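Next comes just one chain, in structure tokens: the form predicted alone.
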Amino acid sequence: MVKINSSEITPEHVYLSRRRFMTGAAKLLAGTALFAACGRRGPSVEAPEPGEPGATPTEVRTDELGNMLTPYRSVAGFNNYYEFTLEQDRVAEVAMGFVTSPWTVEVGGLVDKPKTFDLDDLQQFDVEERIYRMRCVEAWSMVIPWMGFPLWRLLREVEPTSQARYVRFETVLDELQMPGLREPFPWPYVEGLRLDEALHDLTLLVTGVYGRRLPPQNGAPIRLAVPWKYGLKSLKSIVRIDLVADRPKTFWETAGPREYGFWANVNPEVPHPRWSQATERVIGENRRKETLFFNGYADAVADLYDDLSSEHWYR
């Protein structure tokens, strides 16, 4: 697999307005071939793992900085997922037999052609698989071979007017298959992003993981990954997305506001209330290693924000 570093990605990220956005997501189009850093476009479906039976023995896959990949039964068995349980290592188990067909995704807000995709109408957008380093604000971390699309393909479709600043996302509410939505939450599950960040080519929708079908316990059929910052902003199972001109509230800014804002961007150096953010424990591995500013996608990212001195962009 050819490498290419993160800083030889351009990032588009001024939008305000439509006419703007629709250019910039052109060029943006252009240079998605630059993404061999992240991975490789990978089969649909049940791919096996490095180590599983059909898999190459001799392959080992990384990520653009030699880190090697997380083995899939850490994956899709270690997950924070509160909908279903508080318990990181039952998710899967209470998960399964999650229903999410038929599921739709509805786009709406700041928008000039508002639209609810199903499943079927999410297939019109090319699948590419992206390998992303995932750091979590409780201070571990994967390496995920992720399968998706980056986000403003979407928004494209949707066109967001010159008043749509930031993007807010909502999670599916699901009593019935969702023990967990019975612990005294915010709930729904709400996350955003300022529309720049949304329209950033390394924010991708998620739709599968190792080649195969994203599990339930994952987020299916559709989450967010946004690597440069802690996982918490990356929700999962998406009903709605919509455009706003004010920043929405978020569901950790509502259940932690002390400990908890709406950037979330890794910084090492700014800790955690109740622990530090140096370092990090490294999933499916043995060690502990130093976390990486931005997660290791600073240049990519970093000129998203003017002031990198302001401490209120990592939390």
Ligand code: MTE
Second form
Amino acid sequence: MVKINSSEITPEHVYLSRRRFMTGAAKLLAGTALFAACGRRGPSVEAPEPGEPGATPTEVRTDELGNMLTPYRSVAGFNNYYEFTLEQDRVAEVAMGFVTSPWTVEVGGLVDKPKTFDLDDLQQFDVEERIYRMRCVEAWSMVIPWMGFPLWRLLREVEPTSQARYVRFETVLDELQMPGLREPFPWPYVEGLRLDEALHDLTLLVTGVYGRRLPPQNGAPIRLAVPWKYGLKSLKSIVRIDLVADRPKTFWETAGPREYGFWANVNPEVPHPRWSQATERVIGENRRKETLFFNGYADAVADLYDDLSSEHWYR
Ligand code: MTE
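Previous: the form predicted alone; requested now: the form predicted together with the ligand:
Up next: the whole complex, starting with the chain shown before.
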């Protein structure tokens, strides 16, 4: 059994402030869709209106690097959630009314105490605010005040066995409520982390944003946030978490194997096959900025990886 002590976890100061897939044509669709969406302009957003979440008339909130928070209307108005639609500025509209109660997250696999958590069970975990940068593989970024709790707290409850080396996550498959599931992608959306990445204190299970409950378009009722990796690793509306021995095959690895890999650690020096990752479009502001190694979290996470000169960590 792997005992998870808080002391093994990165200290608080590092985060505070803050089906074998179809045909070649389908693969191409998968590969191009993410980027096609990227080329579109996001909503043009200025300061929040008074009364809007994030509107703080006397104080501008930033992350620990001084980046301004992305206004709520962009966080909740410009989204990637392919189960609903590929149109980033329509996800909120298509997902509106998504019923997420009752909801359960089944946690199992290589654990001594498998458990199914319902929404009430999840309330045992104290929620804190963490301001995280989110860098999408499509070269845009946001700074988001998430509400949530570290994943290691939940994993500790189920007691992973010594055979567990990876964690596999799965998003809900709800054909009645999610019209995007008609698109030819390798559903369900599956993601994975190595166990030490999953246990890292920065890895957050998110239940809210801007101090309020997570809206459907952002992954209600519970999603992941892994801030040093491209946003595609941060899957939404989680229904299953399994501790496994072998590296899980992810949605994007299956959909576009030449373009998306398992690790997806942010690195400005390793371009995506079709675009540079050196800079990013700052959503909510009319500018680009330089992309940081591990999205600015290198001090906290670089030692999880050996031989950082090897490209395999980044794609
Ligand atoms: N999770 C699911 N289930 N489906 C998705 O399409 N898109 C990913 C990730 N999680 C996605 C997902 C991508 S590419 C990004 S950048 C982030 O969600 C976007 O999160 P946001 O819409 O809350 O900003």
